[in-house]
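Here we start with a single chain on its own, the form predicted on its own, put down as structure tokens.
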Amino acid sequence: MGSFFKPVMSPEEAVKDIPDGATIMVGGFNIGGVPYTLIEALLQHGVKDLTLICNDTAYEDVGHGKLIANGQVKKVIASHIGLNKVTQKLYNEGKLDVEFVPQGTLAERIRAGGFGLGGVLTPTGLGTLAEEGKQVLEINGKRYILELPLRADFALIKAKKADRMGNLYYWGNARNFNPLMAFAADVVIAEVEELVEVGEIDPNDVHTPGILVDRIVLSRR
């Protein structure tokens, strides 16, 4: 069974192969479910020109907002940036590319990327700036925007607990974007608060199956 165990790494080792220009997904909703330890390691790693896919950009001094404040991000794909003054400033100055995506659409685009779908049809954004430059289809007399799937090179996610095979359990609203992102990246790095033996997580409580997880890191928070 040992061959099925996932490697448990230091955060520094887990992120060291993330290269300049990589696309990364970061789980979380505001301050909940954010992989803070992995983000700190990424800050130390000094990687730059990242494309960041996330629900929001947190705060300039909290979580993945620090990556933006530190000049490591070139593009953000998110549902809002209103809590991070640095993100707003860089965007308004033309120094940061921001693609705004309605929150539900963002989740569905990530899901589409993870499940191998060609896109998502949604009426959300019709007649607004969200429609510009996108294909609009009419089906049964109704118009829909075709939103394309999102995938990433790496996903940094946060769970409450993992077993040694990488099965993950999330607590409360920390599920948010984390389970979806685990499907939509080439390499999935899970930061967890507790590591347990196989069988200690009830199968009914496995929210992300271990087959999706590549590396495990213990949280330092």
The other form holds:
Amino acid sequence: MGSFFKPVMSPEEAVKDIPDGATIMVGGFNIGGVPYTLIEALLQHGVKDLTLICNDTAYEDVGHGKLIANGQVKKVIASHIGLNKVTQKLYNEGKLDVEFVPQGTLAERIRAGGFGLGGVLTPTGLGTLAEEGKQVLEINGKRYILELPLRADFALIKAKKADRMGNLYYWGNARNFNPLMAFAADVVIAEVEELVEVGEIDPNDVHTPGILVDRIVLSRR
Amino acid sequence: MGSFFKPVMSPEEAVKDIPDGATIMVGGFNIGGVPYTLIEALLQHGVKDLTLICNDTAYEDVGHGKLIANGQVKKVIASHIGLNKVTQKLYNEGKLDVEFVPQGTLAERIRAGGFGLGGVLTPTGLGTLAEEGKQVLEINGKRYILELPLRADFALIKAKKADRMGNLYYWGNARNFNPLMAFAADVVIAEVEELVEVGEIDPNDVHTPGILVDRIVLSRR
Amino acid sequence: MLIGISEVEAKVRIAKRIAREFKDGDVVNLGIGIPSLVSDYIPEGVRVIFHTENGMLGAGPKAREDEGTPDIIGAGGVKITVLPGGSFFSSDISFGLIRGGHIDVTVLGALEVDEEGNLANWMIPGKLIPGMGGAMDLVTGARKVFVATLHTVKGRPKIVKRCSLPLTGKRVVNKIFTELAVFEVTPEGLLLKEIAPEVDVSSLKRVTEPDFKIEEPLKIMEV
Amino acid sequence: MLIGISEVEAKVRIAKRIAREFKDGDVVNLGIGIPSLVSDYIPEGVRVIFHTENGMLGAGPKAREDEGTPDIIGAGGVKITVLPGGSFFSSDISFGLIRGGHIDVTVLGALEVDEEGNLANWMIPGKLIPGMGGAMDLVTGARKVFVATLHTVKGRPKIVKRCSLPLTGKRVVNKIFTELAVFEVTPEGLLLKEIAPEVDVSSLKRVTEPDFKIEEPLKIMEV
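Got the form predicted on its own; any chance of the form predicted in complex with another copy of the chain too?
Next comes the full complex, and the chain you just saw is listed first.
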């Protein structure tokens, strides 16, 4: 799957092979757990026509919200866009495709994509627009929407610490979608605040096993 | 859902309302993460006709394997019974019902039961006996078995530490099924080696939030 | 406002009233808007455990300006604190708690709420489209769903016969709290449980679209 | 034994041969029986990360008698150690790693394995019924599935034309390692890749039920 130790790269180097049209997952919820440094590198990089899978599109001038404001995104799959005025504007103007996914369903769809499961059966969204166009199964007398797995070409995630084997430790509720996305992309790029030696993160405290991580980048802020 | 602090009980007190015919989940894998003290109390209690959901039936003279040897179990839902000679014998004689579930499917079924999901869509078991009698869905050109959620009346789980609010901390690979079962039963009884004050377990290190735990019991060994 | 209190006062009244609904040990998720005020008014002696859907139990008050971190935020993005006995977890676990019925109460705002307990609070087509965030999971999974809303906005009732906006959830609301009244949603429609001291039933009917039954004896809302 | 080595020597030979298959950084799950021996023979300089399905990466050697704990065990129940850089996790995560394709290789034993890559190793109806444990997930999810088996047991070939026992997985096996040979399972059936120095192809055919193709040039197995 990869090397024993994971390469520590500059943000520019880490994102440079993300091609136009790629599907990327970006960790975070509002201002927490967002890989800000990787996003800045993507803005510099200028890659276009991205499909962006994220909980929310942050703010037009914060985090991955900037990618939308910068015209680099053609489609968003998210649970919330309300704080990014540009996302809302472009969507209302028909210039940006937005697939709204209930937040818990989004988490499970990403997990299913990374866990080799065929889909998610959830009661969330029954009787709403979230049900439209989807298969509904009746199981033991209750109805569940079949939601499909999500995967990405690249996942850009953020943790507090990494060791050289790529083991990640998160802190606070900045954990959110990051550990799920680490399972669900072909290439996983982890931005971390601190790089420690192998053995410094207690095996009991590893939230994302290093075997899932392909590249490590240190946060610039 | 319960009180702010969780009652600390004797093992006998904690299991005494488990009635004949109850479905119970028991945490553990082989010798690790098994709530031995609670099992001893159940043996004393003498409750009968249990349906036992567990990864494996341990050994005939170890842990919940003893419940089978003691004739207290009518049905087992497990991935492995090979180390408990009594389970194998009773099953071969038609005196014990055993539902075999692939281990990863068992984990997901318990999780689905506790997470409010309608089922699990897994490729595991396709083309084997594990597929028999089950609905198979074709999704994006691949086939997946629909496996149903599992829930129990009581979950007997084992952790390293608890605080008085029921927050649990596991250690090593004794974690296994325990955190999943904590979501999937009406009454969750946690056996722990150590009881600490609220605040002593770092919020970042809580593996099972206390709101899922109903009763705390200290290990006797 | 119908009763001569400011919008802020009305919101605080609603938050205070809802805050008195909880039992010691209840696990509660608060939405943004009026619901986010509720935590300031929990009565002494009642220990409520607040859940935030981004992955936390034991959410505490707002962090001090110099102490906050983006690593601990509320669902609205405000830097908050964690109380002793709290916990952090990933989003799948957070919504496992929600969908699996492990949260006692969620309090949510409304664009519209109707007599069947339908709730619309995530989009106005072509205009305001924030998205559902965690709200669809919350109304589906929480054991009780409370709606906190001003009774009217620009003179128009928020409690309607049938929601016209896209729904967040169908037949999911248990109670509705406004500055004027407390309603329970029953299989037969709305039941008025409490009325504000400043209004009578007939004036309440004028600002409430659907008919409602009245509990006897009708309680006067503590304000 | 066909070639005058003991059963133990045969098993060690298989384990050693498989141990040479791995690349530095490979993530490997070993089943019980012969597979469990493989970790003792990993060549110097190749750092394999061992996964145990009960919830661990970085599984190390057996614990010393006085140091082991039931809190860190291998899939067979033996008290083991954890290496620096290892991690512990719950069973759903462990099988997410397996089913999701994050494990490079699994090595499993066999009751029967056939030319289509079908594997039977979890039950003999009415007799031995251990259950599938994690094996069905492993053969479904691991990127490569290796079977480690004695070539014959009581004179009967373990590699058969078609498995007669209940399957663990259908068309899942990539390679078969015995003390006599290494086969690859291809869409056209078995391909002999290596042969033990003590045997020739015609004697190998006598103890192998299905026909097989022979790779040219045929390698002599390093023993």
